[in-house]
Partner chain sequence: MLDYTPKEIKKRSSGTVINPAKTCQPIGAMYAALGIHGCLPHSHGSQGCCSFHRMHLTRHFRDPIMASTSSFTEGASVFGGGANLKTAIKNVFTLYNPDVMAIHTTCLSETIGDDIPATIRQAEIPEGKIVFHANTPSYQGSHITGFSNMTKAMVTYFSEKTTEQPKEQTNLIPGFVNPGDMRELKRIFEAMGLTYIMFPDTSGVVDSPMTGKFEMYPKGGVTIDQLKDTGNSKITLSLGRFSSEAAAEALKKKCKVPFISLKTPIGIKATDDMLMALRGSFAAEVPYELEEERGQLVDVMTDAHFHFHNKKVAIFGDPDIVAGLTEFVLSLGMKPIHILTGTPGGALGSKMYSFEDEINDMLQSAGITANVKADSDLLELHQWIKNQPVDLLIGNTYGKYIAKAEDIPFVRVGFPILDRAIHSYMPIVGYRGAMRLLEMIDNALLDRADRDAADEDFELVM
Amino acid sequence: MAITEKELEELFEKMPKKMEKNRRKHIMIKNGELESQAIEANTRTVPGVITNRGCAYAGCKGVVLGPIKDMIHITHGPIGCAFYTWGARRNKAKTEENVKNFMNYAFSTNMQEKDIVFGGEKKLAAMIDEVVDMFHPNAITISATCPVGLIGDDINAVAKAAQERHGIQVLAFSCEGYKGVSQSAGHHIANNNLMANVIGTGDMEKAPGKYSINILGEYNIGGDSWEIERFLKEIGYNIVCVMTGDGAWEHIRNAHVADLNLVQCHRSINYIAEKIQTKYGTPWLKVNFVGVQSTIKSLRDMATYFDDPELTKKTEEVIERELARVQPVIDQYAKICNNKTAFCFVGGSRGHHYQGLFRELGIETVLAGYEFAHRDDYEGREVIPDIKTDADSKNIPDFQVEPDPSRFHLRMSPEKMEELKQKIPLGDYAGMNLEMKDGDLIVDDLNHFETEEFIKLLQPDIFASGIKDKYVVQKMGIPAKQLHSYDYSGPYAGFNGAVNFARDVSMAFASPTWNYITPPWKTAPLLEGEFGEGGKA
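Quick one: this chain alone, in the form predicted on its own?
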């Protein structure tokens, strides 16, 4: 069931004029007959609208930095900010020999009213001294929250003094929540600092083995990274580091030696992928390990890049074995899921990645979008030169790199690179829109009003989203699959992950729970009224 232009116009008419003017640019119906369809993204949400986005601090500390297990991550700010970026995400990490693991701890300066009035620099410095004395970490990060930026605490000066005092790396991230449009700004801030001060500081001068790779934009939610590493290592790949799921500062320092960077989540880490290629010459390949067929394609693309008959043979052997093992199980679950429809509105690249897995189960995605995407996540990287830099983006320092005089080297000739680009997504991401069907709805920064209206119009069988909006959807009698941290399940990546996902989704469909829920809007509205100009009722 597709939405019509008439129905979309009726939805816009229910909005205040200011909101309508803004949201028209963020919502579109896929039309393959048009040469290009531009969508507005990475702009501020209209004030007063209930958005599902997070803040820059959440993107920096919560997404990128938090999963690095051998660093202590201090939140300089209120305790609530620290807990949100620690307890709400299921970044798993194993304790390895000679690698410390602090994932079970949340560290915060717990700023109080007096700290806001008199400043919190002394409290932060004292906390650094305390954690060094207690835990002896390899390195420390300090992430600033909104109050810190407002009162002017100089976290960079505190970090520099602590680094000199203790002889370990202390990195300061000015990622105050208001710094950008969404958590995407925090990704960028974290990437810049890691690139400037961590990557390339290790002692390795060459890769430790054949087929050495980095996995970028994989955060080990529910154990995703472990499943991906399982079959990659069996094929013969040598994983230098994962950024940053179950990642370690000790490993990230040597990321410069890899032969290839794999980019799973394009939005959160494409900045690092680009800069490593510029500084060290390492190409990056866009991969997707969500879904059986997407995983198979990514593995074959990797084998094409390395162009080694032995590696290709092993790749096909693993694919054949895994496919024979998991496909019969998935086919059974697909009988329950077949001919269902889904909304897929998730951050990162998941709004795109999970569509293939849904499709393998016989579920059609009729609405998709992202919380914090940029236009290239929808339309592909070719639109990057056309994206205008807004005022919020200027809050992030323009960090540039040059080829490293001693460590830069090309992994292959420019001619070979161009040849490979015609076969595999080397240094490219085509975006989500390309795979959407005509008539499907594409929505950026979906809000709660639109969520309810589109559910009424399209009546999806399942809604894949984040933790903040799933409860609203469930109260409407629709199963909600939480794809930011998977609630209590996972992994969902790779071959085993596809089986887990099929099981959980089919279980949601088979549950009788939804038969006992009658959404209020199916009977009578709880509140009636009209919007006037300026959003006044």
Given for the second form:
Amino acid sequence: MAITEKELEELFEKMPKKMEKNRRKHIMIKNGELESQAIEANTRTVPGVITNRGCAYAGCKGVVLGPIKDMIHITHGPIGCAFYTWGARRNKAKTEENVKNFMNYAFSTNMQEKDIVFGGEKKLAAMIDEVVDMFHPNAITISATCPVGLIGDDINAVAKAAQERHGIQVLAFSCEGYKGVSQSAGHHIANNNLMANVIGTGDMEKAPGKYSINILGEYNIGGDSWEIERFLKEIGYNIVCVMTGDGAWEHIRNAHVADLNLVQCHRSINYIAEKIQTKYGTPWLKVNFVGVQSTIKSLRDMATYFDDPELTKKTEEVIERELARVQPVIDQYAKICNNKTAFCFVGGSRGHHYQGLFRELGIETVLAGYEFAHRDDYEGREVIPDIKTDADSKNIPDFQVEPDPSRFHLRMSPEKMEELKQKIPLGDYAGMNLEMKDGDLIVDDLNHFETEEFIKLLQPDIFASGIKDKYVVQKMGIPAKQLHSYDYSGPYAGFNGAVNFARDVSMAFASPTWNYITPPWKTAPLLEGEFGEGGKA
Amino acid sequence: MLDYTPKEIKKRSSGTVINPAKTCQPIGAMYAALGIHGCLPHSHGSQGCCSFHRMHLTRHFRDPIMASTSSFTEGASVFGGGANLKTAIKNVFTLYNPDVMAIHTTCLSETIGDDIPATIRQAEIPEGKIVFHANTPSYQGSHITGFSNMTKAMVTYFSEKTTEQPKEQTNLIPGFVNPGDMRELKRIFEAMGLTYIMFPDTSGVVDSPMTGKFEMYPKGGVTIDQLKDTGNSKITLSLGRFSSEAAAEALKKKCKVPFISLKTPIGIKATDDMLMALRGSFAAEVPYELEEERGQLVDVMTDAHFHFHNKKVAIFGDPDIVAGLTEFVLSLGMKPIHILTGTPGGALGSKMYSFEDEINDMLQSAGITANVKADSDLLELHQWIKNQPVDLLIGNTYGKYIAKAEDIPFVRVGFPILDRAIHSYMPIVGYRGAMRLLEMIDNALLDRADRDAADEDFELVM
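Given the form predicted on its own above, I would also like to look at the protein as it appears in the form predicted in complex with the partner chain.
Every chain and every other molecule in the complex is listed next, the one we just looked at coming first.
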């Protein structure tokens, strides 16, 4: 079932005027016949609409920094922000030899009223001293929350002084919640600082072996990264570091030595991918390890990049074996899922990535969108030069990098690069919209009002989103799948992940509990039997 | 698991927190506001606050938690959030049509000093609709303070004294408890034959039934008319002084309704105290139905006493819940040796009877010395346990890290519980709630005994 222009018009008419004007630019029906279809994204949410979006702090500390396991992440602010990002995102991490793992801890400066009035710098410095004394970390991050910027605490100065005092790296991130318009601002702030001060500070001068790669924008939710690493390592890749799922400061420092950067979540990490290329010459490849076919394509793209018959042979062997192993299982689950429709509204990459996996199960995505993406995530990177900056995007400082005089080196000739770009998404992301069908709805920053309206219009069989929508949708009798936390299951990436996902989605459809929603007395008459003549039973 | 927590306790003087046992005011305010019928809570701050609070409440209740936000940007933070709030009010009523909009502030809007009442006065509010607010600066108190502030705002905005003679009814302020507890309290009041107004009342809101239809404003919640009528009640019963007493005091001040402040009725003694207070205030005899439940509770306490007597317990969580739990485990003959809350111990700016005093008085009568601390964190609790091990840990989900690290049986009670389902439907208050708690405690201890038993010591009957 596709939505008509008329139905969409009627929906817009129900909105307050100013909101309608705004939302028209964020919602579109895919029409492949048009030369281009622009969508507005990464602009302010209208207050009061009930958005799913979070804040810059959530994007910086919660998403990008939080998973780096061997750093102590101090949240400078009142207690809540640290509390809500403590173990809440399922970015799993293993303790390694000589790499500490602070994932079970939450550190907050616990700002009180007097700190708001008189400043919190001393308290922050005191906390750094205490955690260094107690935990002996190799590095520390400080993430600012809303009041910090307002009261003018100079967290950079505190970090610099602490770094000198303790001889360990202390990084400050000015990711106050009000910066930008969503988590996306926080990703950018985190990327900038990691690029400026961590990546390339390691001692390694050359890659640890052949086919050395970094995996960027992979957060190891439910163990995704471990599944991806399983077959990458078997094929023969050397993984220098993952940014940032199960990631380590110790490893990220040496990210400069890899010969290829894989980019899984384009939105949250593309800044680093671009800057590593400028500074160290490492190209990046857009990959998608969600879904069997996407995983296979990504593996073949990687083999094409390295262009080595041995690697290609091993890649095909692993693909053949994995496919033979998982496809029959997935096919069984697909019988339950076939001919169904989905809404797929997630953060900044999954709204796109999961469409392929749904398709493999016979489920068509009829509405998709992102919570905090930019136009390039919808329309492809070619629109980047056309994206207008505004007051909100301008307040995220960008910085320029230069080629590193000793460590920059090209991985191949410019001619070879150009040739490869024709074959594989090297340094490019074509965006989500390209893969959607004509008539599909694309919605940026979907709000609650639209969620209810679009469900009424399109009646999807499953709704993939986050925790805040989940029970709303389930109350309507529609299965809801959390694609931020995977409903505490996973991994969903790679070959094994596809099986897990197929199993979980089938379970959502097949659960007998749906059959009990209507009580039997709602459909049966109160009295049974026939009335005889004269009203006697 | 928590591998780097040192056993040696060094004094930390910075006032900072490692592994919090509290969170910030706005989430408590959001939860309290959901206890008004037809109410949409509104978070006046950055989007992240509203998202975090909705996320945590949704995970705890496994039910829709609806709330809107002012979506501050840097501009709003510099020039004030008034314009954002006005836009939000207009959009909320047009799109979502609640009866009531309950605004709470955040550290951001408090730091810049937004004047919420002035903005409400200037806003376009449809005829018959209500907007009210509570100040909930995140840098004071905890989520319990936020719950208390929003509950108090219900009084300051709505309660009215309109009758000469007080009505034969009780105001019942249940505190920061689950809807399952609120339903149990209502059942007890009904069994006593009493008329009451409970506020806030989240039962029927965050434990709404599956019907195949999403109701943005489910059947439950106290109505604004009921809130107005609280000024005419004969008495207010405040359960849990940290979350409820401020509202009870405000009612006394505003409408001269006297109040009785009691513990959250967790366990036999606190439930006895509540029934005795009601009996005395209304000359209502305790019915056999409740007396029978009490007798059953004492029966099972006695039957199984050898399972838990003298067992050492650590308890953490919100102060009202922790106080009730401490009293209950003492009545079971257990030894609570570590008792901790993250919430600061006394009312702000007052010299009220502190959390530590209250707990220490209970312990003293039982002849037990223990570590007792308010305004502390789970790092400290873990260090206490490393130095003096316990047989059982009771607290919210965050205790599971310590329980795993130290291999201690763990009973989940309090807020938030993110890793177990159904808990919010089941009471811990009243005699029935006490029986449920006892079952959880007993099972945790016995499951451990079974797990650890050698084959030859593995008992069929225990």
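From a predicted model like this one, the values you see are computed outputs, not experimental measurements. Numbering follows the first chain given and starts at 1. Think of the rigid core as the biggest set of C-alphas that the two forms share within 1.5 Å after superposition.
- Relative to the superposed core, Trp514 undergoes a C-alpha shift of no less than 2 Å between these two forms.
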